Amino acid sequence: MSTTIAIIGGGFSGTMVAAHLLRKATFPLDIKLIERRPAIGKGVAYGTKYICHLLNVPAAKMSAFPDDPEHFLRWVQKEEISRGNLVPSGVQPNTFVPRQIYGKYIQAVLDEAEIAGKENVRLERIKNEAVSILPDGNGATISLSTGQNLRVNKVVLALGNFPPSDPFVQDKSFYTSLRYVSYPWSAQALSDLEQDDAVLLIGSGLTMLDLAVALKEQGHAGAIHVVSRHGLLPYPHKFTKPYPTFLNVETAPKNIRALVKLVRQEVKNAIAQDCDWRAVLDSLRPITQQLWQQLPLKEQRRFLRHVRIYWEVHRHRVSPGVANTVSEMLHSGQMVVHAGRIQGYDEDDRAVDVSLRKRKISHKNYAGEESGNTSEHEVVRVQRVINCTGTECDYRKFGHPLIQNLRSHGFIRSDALAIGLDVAPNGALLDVDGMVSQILYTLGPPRQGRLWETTAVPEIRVQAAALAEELLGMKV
């Protein structure tokens, strides 16, 4: 008798779970990979049409397999797609490859796993959307948007990232305007713009940079305004020698103030040794999840409230090429970054006036550099406003039918920080009473509350491999 495992979501997370199941299954298994988009494996990030959208990590660190770190590098150097206009000089270990290529890589990984899999291990790609799941003692019934029902033994929620929430303003009527784009990755986000139109991008993180360089690629000449609370942009990568581990998980401070102080001191030590601060932060990567998990809840909240923004711009860095493009836009005056909040919108037939309240800020980065701003009001007039504030991770706010269904029946609950779902160490979801599910599992961003560092390829590829082994090791 065959076992059936459904994977809802065909981006990187879901595709890699499917690939590992195909590679490792030793008993009859049916895998149903459900994705509403036409292409499996690409997701939002790797399905972009813009060549200028590069991976934020060099090729040598983007293998899909944790036990074969050069797998992607070998693949991309072998494939013809690494030549020509996409990567004119060929791919080297430090090359930041276009994301389009990485999407093809993930598809190839799945195709190869399917071809090499055992005869009684089958993969079915289902282009559809799951709208409800009803678990019971023997498995679960998944209902699809077309009315079809699937009976399965296990379900993996590979949901990825959800769209951002609309920024708070008293009068939200503008958010129904055609001038407002709530989902920055929609096909319409940058379409039908006049070349000289002014654009406001809300948020100054990686998503904003993607939109800015895409505007540049399509020849946009109008002003690009950027507004975020602190006005901080992600730092660029810089290749530097590795820095030795300076923190021990067992003896590390259990409060954020002491941890930040220790990191700052180590950055000063590194600079004195002619090392870059990036190497200091990179040395924390292998133990970031452990450091996070041993922090008391109140300290995790303190991190989110006071440190998160600085962590994000230092930790989630951008390729030097993208940074150079944005730097040119800033120096030319085409891009202007505002630190502050949106107070309101006043739209007429030709544009919308966006009222900003700039805030006085004073902060130091990990290297001790200070920056600031003065408190004042400003109005920018633009033809389009695009929400780039980053993914919403509070599952209590989601209106997606599947999430609403699971939440309303008590099959899932948010974690204590409301930045993901409550999960067991093996990825099993906890229900509203804290019971560990034997049917529902997840990986990637929904585990953020438990792991913090869980949104990038190095972490997700480990989770995908471990979750596949967990599912295959169970007696169903």
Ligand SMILES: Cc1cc2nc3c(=O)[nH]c(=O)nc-3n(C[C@H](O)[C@H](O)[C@H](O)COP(=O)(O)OP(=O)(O)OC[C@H]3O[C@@H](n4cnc5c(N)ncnc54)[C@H](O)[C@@H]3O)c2cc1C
Second form
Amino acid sequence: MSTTIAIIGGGFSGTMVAAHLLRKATFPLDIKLIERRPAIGKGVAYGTKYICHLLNVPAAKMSAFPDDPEHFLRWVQKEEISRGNLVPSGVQPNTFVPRQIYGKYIQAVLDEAEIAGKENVRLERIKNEAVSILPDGNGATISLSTGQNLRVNKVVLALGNFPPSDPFVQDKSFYTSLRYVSYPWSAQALSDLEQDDAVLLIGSGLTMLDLAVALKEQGHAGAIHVVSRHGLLPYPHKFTKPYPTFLNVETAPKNIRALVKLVRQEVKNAIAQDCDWRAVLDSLRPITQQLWQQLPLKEQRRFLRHVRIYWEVHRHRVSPGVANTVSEMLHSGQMVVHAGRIQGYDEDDRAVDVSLRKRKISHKNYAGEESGNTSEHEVVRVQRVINCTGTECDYRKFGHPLIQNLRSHGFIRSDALAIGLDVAPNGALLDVDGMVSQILYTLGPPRQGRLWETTAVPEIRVQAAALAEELLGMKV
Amino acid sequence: MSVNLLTKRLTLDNFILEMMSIPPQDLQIEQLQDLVGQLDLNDTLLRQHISFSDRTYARKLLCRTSRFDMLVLSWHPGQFTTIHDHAGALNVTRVRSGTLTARLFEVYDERSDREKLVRVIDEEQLGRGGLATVDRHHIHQLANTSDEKLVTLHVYAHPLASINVYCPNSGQVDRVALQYTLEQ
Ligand SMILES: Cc1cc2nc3c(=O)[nH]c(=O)nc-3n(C[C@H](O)[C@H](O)[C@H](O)COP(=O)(O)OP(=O)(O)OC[C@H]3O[C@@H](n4cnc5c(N)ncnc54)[C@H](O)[C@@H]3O)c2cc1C
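Next block, the form predicted together with this ligand, ref. the form predicted on its own:
To see the whole picture, the full complex is given below, headed by that same chain.
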């Protein structure tokens, strides 16, 4: 009798679990990889149609395999001839490659694992949507939206990133307008725009930058307004010499204020030694998950409230190429960044007036200009508004039938911070009573509450390899 | 959102007048498609009928005449209809925003009037402005298999009193009377 493992979601996380199962299984195994999108492997991140959407991690750090760090680099260099001129000067370790290419890479990794796999280890790609899972004593029954049921032994929820929620305003009626795009990755987010239309992007993180450079790529000439609470943009990458680890997990403070103070101090020291602040932050990466886990809940909350926004712009940096493009848009005045909140919308036949309540703060943006505190209120008149506020991760809010079904039966629960799902160290999900499941597992973004650092390839690849071993019973 | 969609307008009033001018027995699916395709998708009344529900996709009756029903359906990602036919009514669906998955089924094993096994024979994805037509006896299913919310506009001629629902596992066919959520 063969074992059946279902993986729901064929983005990077799910595809990599499948690839590792194919490589490592030593007994008869059926792998069912269920993905609702037309293409397996790409997910939201690598399914983009825009060439200007680059990875925000250099090629040398994007291997799918933790034990073979150069794997992606070798692949992309070998494949370069067939890549045409997508990367004109050739791919170096420090090149930021178009995300489209990375999507092809993941597909190639899966295809290769499938070909190399043993005869009794089979992969079935199922293009469908899972709408419910009913676990029982020795497995689970998964229902698909076309009505079929699948009987399996274990299930991996690799559901990834969810769409952003609509920003809060008193009168929500504008959110039904055709001028409003609630989902920034919508295929139609930027279609049918007049060249001179003014656009408002809500949010100023990586998603906003994606939309801004895509507008540029399609020759958009109209004004681009950006609004976010702090008006902070992600910093660009810069290659610097590494900085030695300065924090020890055991002795590190267990409160946020002291931690932030230490890091600030270290940045000063680094600068005095002609080192960049980026190197200081990067030195924390190997221990970030441990530092996070040893913080009391109260301190984790404090981090989310006060530090998160600064952490994100410093830690999740953008490629220098994208930063340059955006910097030019700021210099030319095409892009204007507002720090503040949206108060309301007033739509007529030709446009919408968006009223902003601005914050009294200022800081330097890419263009070296102060942004922030010109006036208390401002009204911007635009033809389109796009929600770029970043993925929603509060599982209590999701109306998706699958999540609802799992939630209502008590098979899953949010973590204490409601930024993901409650999971055991091995990736097994906890039910509403805190019991560790023997059937349901997850990886990637849903593990955020437990690990904080869990959404990028360098973290997910480690989880995928470990989870495959866990599922195959290879862990002692 | 397109310039087209915002400027090409057939008001609801005019749509009703056009529909009422065609004798029901003469109405062709192409005519219905043409008229639905011209409707103003940013219409205020239509917008007032958009409302999402966590339990299942929300169906709101926008207007009913002796000859047709017009409904607005709002779908969260993952929501889907049963597999059904419209018991003789013509149907045109237009995507207002988001992406609609429309699946067409065929009966491959007809055991009796009330027991028919069906399978998917076609699936298409329709973007904003896209039209899906369902002829009088087609068996179909609509779903939002995308990551974003979906709003669709549906016209049924004749008004829909009941549909036939096909169970994909048992093959059982049930006639189901329809109920609408009226404007609150
Ligand atoms: C725009 C963007 C750019 C990014 N760029 C980078 C980068 O450059 N470098 C980096 O390291 N990280 C990047 N990331 C981080 C990203 O989270 C990870 O790299 C990785 O792609 C996450 O993969 P995932 O499989 O967990 O999630 P996703 O890519 O979101 O995949 C989840 C998949 O599950 C499917 N699915 C969900 N529910 C169901 C269901 N019920 N039935 C069937 N299928 C379902 C979805 O269709 C989707 O394809 C980026 C993220 C985003 C959003």
